[in-house]
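Heads up, the chain below is alone and in the form predicted alone; it's given as structure tokens.
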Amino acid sequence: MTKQKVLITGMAGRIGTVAHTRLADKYDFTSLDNVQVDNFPSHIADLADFEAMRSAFDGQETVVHLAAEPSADAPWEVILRNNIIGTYNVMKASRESGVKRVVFASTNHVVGNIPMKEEPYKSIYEDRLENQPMSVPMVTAERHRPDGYYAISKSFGEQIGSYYYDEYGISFIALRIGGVNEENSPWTMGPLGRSLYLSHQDAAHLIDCSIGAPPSVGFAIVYGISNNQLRFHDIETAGDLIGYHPQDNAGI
């Protein structure tokens, strides 16, 4: 059977790196990074220069766009750069290029300041686990109250994938993702970092599920999170949605 095509954006950094080692059996990959992918056809471009990219995106049915500054705390220039005229590139090429699917990582600080200024979360942040609530409500991809530029430019990227959606069909997916460090094991950060963990075969199920989605899911914002005992981000929607059901749990 013939592999689906997919270019991975940013596939030589850490979530990419994780797609490609574990799925690739499964996929015929292709990688848009500003450095060479061994094994791997790989367009070196910068993705706010349209035309050096444009072309990275012919022939392909599904774009896994990954690519971004990752650093909550970068300047407005640099975010303007990298996470909002590149994903406009991305979204653009896509369109013309005739793809069917993105699949954008977003990020769990498009709600980040829910646990820094509401409780019962802010109970989780500031680890006084024993005013928490044995439960609480699970905040849902509805919520937005971003903590910072990067986190901006992330909701910027879901909301022009809904207009994409709207306007053109591209199904578009956004991966509201929460902590994948390279050691695959929970963080040190305390209890909010075990809340947000994402280990790397949880991070893998769920892009490998994002790609494979059946076409009705046509627009959708969900969480990547592992199923941790201190989660407070909606999973169940993503389960129902696209049948991402994560296996691992960093505990209390």
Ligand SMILES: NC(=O)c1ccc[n+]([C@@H]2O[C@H](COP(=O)([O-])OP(=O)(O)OC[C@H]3O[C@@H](n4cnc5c(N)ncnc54)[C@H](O)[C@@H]3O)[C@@H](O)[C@H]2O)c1
Given for the second form:
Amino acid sequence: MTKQKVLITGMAGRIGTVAHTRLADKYDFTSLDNVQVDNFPSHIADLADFEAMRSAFDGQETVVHLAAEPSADAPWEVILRNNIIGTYNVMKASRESGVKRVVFASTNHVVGNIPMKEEPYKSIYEDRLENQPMSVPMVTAERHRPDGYYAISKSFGEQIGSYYYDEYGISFIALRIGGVNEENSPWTMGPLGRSLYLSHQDAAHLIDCSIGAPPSVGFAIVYGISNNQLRFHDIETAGDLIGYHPQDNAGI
Ligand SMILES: NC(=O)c1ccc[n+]([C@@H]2O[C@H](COP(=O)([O-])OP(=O)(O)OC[C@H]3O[C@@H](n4cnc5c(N)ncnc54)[C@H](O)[C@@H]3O)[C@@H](O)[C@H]2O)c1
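Can I have the other form now, the form predicted in complex with the ligand, not the form predicted alone?
Below is the whole assembly, all chains and molecules, this chain first.
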């Protein structure tokens, strides 16, 4: 069987490496990044330069859009170029080249001010776990409470995806990713980190589910977090919509 052709932007990065090392047997990956990825067809271009990045999209069925400035406190000028203009260019190039689905790396920071400002979630951030109710209402994907320009750029990504789905019929699945570190270990983080932890195994599974979800999943926003004891983001919807069933748990 021929493998689905999938372009990964940001494939040289942390999550891109998790995806291409764990899923390469299943998909025909091409990289689009500022830097070379060995052993894969590799387009080297800046996403903010439309003419330079456009040809990478030809012949691709799905785009996994990971490339971005990933720092939550990066300055506006950096966010504007990499995350806002970059994501606009990804959507425009996808439309022009007939891509069927874009999987977008959004972030928990879209609702990042919930644990900063709202009880009972604040008790996790402030490490007052003895005050934490046994079960907190899960934060759903309808909510937005961004904690900076980075988070706002990811809200923008979700909204341009909604618009391109309605206007041009491109399927769009936004993943509000928790926390993925290179060590693949939750134990160095505080309680908020353990609530947000996404293991490499679960991250690869999440991306696999998103690429492989049936066409009936037109537009969706889901949280990408392991099955953590301290989690307060809804992952059941991801299970229902795309079959995401995380195996790992960062513990308490
Ligand atoms: N790692 C996490 O915990 C986490 C959490 C939530 C969301 N995310 C999101 O997931 C995505 C991947 O995160 P990561 O941790 O792998 O980041 P990373 O910094 O390790 O990788 C990003 C990659 O994108 C490339 N890139 C950045 N700007 C580019 C541009 N303008 N043109 C071309 N290439 C560009 C970089 O060269 C790099 O290879 C990002 O969109 C990030 O915002 C990550």
